[in-house]
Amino acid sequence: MTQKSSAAPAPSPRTVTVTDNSTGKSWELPVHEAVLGPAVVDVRQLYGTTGLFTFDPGFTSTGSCESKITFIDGDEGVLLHRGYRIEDLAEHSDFMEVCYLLLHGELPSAAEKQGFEQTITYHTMLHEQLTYFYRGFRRDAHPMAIMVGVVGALSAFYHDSTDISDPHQRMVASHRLIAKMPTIAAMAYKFSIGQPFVYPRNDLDYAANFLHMTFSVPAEAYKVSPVLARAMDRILILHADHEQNASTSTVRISGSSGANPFACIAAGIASLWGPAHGGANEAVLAMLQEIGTKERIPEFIERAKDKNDPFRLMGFGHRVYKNYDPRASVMRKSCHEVLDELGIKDEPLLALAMELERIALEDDYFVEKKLFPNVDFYSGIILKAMGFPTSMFTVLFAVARTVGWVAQWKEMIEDPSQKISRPRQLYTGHAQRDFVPLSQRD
């Protein structure tokens, strides 16, 4: 005799009810649960069902995709890559391992890591004809302008990795972008200061190789400091991906049309160039220059507290992290290691930054408002101490973020529900009107 199961029936899917107050008509919309973070209301059928669109300028309350790569909890100060805390990755891992994790979903075995590093290393050289692109720019061209142009031009040289329907070509393009971005960035810097290009070396790791290409010259040997190389590696890790920000969304939107991966990453670089996105650490140094001396810090602290004063302390607080930026504590440690290594704590601007940090961390107003120094505050100081001009700060951001863009692009291409992006609008212009011939207009 077969016994009937006494298991409880599966719970009904969660829904929300939308009601039109003018007609009293209601509709049920499905809700999709997240592993972490807020659930989302599925509005894909909203227009077909109700004749209405949602309105969300900046898409700040809209989930544009499903992703398994990065999770952020701004209220609690949490940043996870594939489930791993950013603090643990920055402390115990290196950038190549994080790249593998973002691309493949799991941390590599020793053999997988060695194979991946070798693949990236042997893709770092650029097609020699690409060097002629640099000569077409003015000598005072902004390095980000060069980055947009050269990265977009990669598709003209690597035809064997532009077929986005081929998984092998997608991966080859991903490897090429990660590998060549430091070379492109270092060449942009060298061009801007009139020095000869320095080719990559296969005996150096990713961060050390970038520093060598950036700062070495043919006239003398250059020894990469392990402390500076480790600090650069951490900067790359901490900026590798940050969920659906402006540049990542730009890459996804570009990719949704079927554009080749090099064009999509060039679009991401263009978005990152905006001062509201990638220019925050550059703004930190501009602020420090405005403050000028340690004696003026209290004056600017009071100005920052005044709601009627337009002055803002750059590098404190974060749009996403309402508690603290989990990357900042790691970057703070690296910052002090770099300053100790270089022995330049007495440099006026850097000394000013350290004093501002100390005062802000002890000021009741900033503690109460949780306006702690963020990753941009420390990264700007580190990069200046290393010798990078501010024009290169966003370029370094692009070098780090390339792996995140590539991972997000790859995930989007492989998503069966992916379709071309087509945001809607709330039209408030003229209704239809008759054309008036030029001779009859006042």
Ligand code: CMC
The other form holds:
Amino acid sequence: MTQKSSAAPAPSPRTVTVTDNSTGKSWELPVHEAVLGPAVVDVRQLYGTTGLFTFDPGFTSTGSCESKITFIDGDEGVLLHRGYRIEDLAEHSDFMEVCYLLLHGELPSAAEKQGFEQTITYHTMLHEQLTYFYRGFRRDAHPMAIMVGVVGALSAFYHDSTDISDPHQRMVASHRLIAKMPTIAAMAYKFSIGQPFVYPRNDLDYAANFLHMTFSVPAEAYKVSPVLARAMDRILILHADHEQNASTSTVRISGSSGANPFACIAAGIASLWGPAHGGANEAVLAMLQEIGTKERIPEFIERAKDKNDPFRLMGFGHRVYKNYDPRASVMRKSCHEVLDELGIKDEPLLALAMELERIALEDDYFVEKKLFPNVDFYSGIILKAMGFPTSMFTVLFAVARTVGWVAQWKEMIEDPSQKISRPRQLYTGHAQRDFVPLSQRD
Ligand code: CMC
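Here we have the form predicted alone; I need the corresponding form predicted in complex with carboxymethyl coenzyme *A.
What follows is the entire complex, opening with the chain shown before.
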């Protein structure tokens, strides 16, 4: 059963008083308690009663919505999906089960799981006409550029799942997005290397099918390694959702206007592409390659600490985690397993990454600022070892995060208090002034 957000958050006896020193007037603002994490001051009536806006660029102190999906305790390094620890899900569950959990609120029964897998499998193929879209892109197009375009184009093909007021259509759109994303991503890759598209194989599970569509060619038999399929499944689990991050907020904001789900997810992909967000795993690998040898690590650490140098240690730091990102620990372990399976002994980039991590974690600058490795620090090394080019790293993140975006989008649409997202601003430009005709300007 889909959980329905309540119209009003839990009331609390706590209030916060705001005083305007210029007039001496005070207003009491209600506080809403969270099940876990900080309570929130409800400022929805603030402008109406005080004529003031709040100011929070970057939303560092702003709760943008009420949600029941994911909880993060950044100080303790805890990540929960619907109450379950990410470490447990990565160890004992699989991606399809996590998708069901995020979408429906509960772990599935055996029958529900089987039914869900069947539904997702049923939607893996793309409308054949969509394949022509790829040909419109230059061969050297970044696969994320292709993803933004093709996912946005889904809305032109699946008209029977764009009525967002219909719960059935919402669910069909959600299933289609989760099911088709690996196909779209693998096709973006195949296009970029000039190989024929490979159709999905519905006898394979989600992760194995993705590897098959990415790495097999019609000329040869391809057997998916179960260890690599499991590693891919785990990477998908670790990236499935992460609360109100930039791309998820983008999806929610786009969706708040009533836009169709495919267009909203395309907007999320665009946001994810940035190097401060999903693009970081690509940037980590580029950084490790640039550092090159352990001897050069101190030089790069110094650069990361230098205020006048824009260089940052990629894969370090997080807006929310001020402790070890729990996903990074699982990823580190997975990294060793994958390299073992592939028979890669002494991968120099892994050795470099571990040394960089060790040195950074002992450095006062990183300790004081609570900068720990994040999920992207090790994922690039695994993906490279599996044979993915760096340009595909963020694409994989998008494949995994689609379920999170969709679950959050659905939750928002089903929230009776949902409104179009329309922030205000602190205007610091010119006051009103008279127009000067061109002939009179200096
Ligand atoms: N290397 C060096 N210094 C850093 C780093 C870093 N990676 N990250 C933050 N800092 C410093 C920053 O210079 C600032 O110092 P000061 O207070 O002296 O000005 C302080 O730490 C706080 O940084 P911030 O930029 O204000 O923090 P934020 O919460 O806005 O940024 C972040 C979070 C993830 C954008 C940032 O840590 C960063 O750019 N990290 C590298 C990129 C990266 O790995 N991103 C992946 C994030 S995890 C995947 C995802 O969720 O998408």
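Only a predicted model underlies this, so the values are computations on that prediction, with no experimental measurement involved. Numbering follows the first chain given and starts at 1. The term rigid core refers to the maximal set of C-alpha atoms that superpose within 1.5 Å between the two forms.
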| property | result |
| --- | --- |
| Shift of E355 between the two forms at or above 2 Å (CA, core fit) | yes |
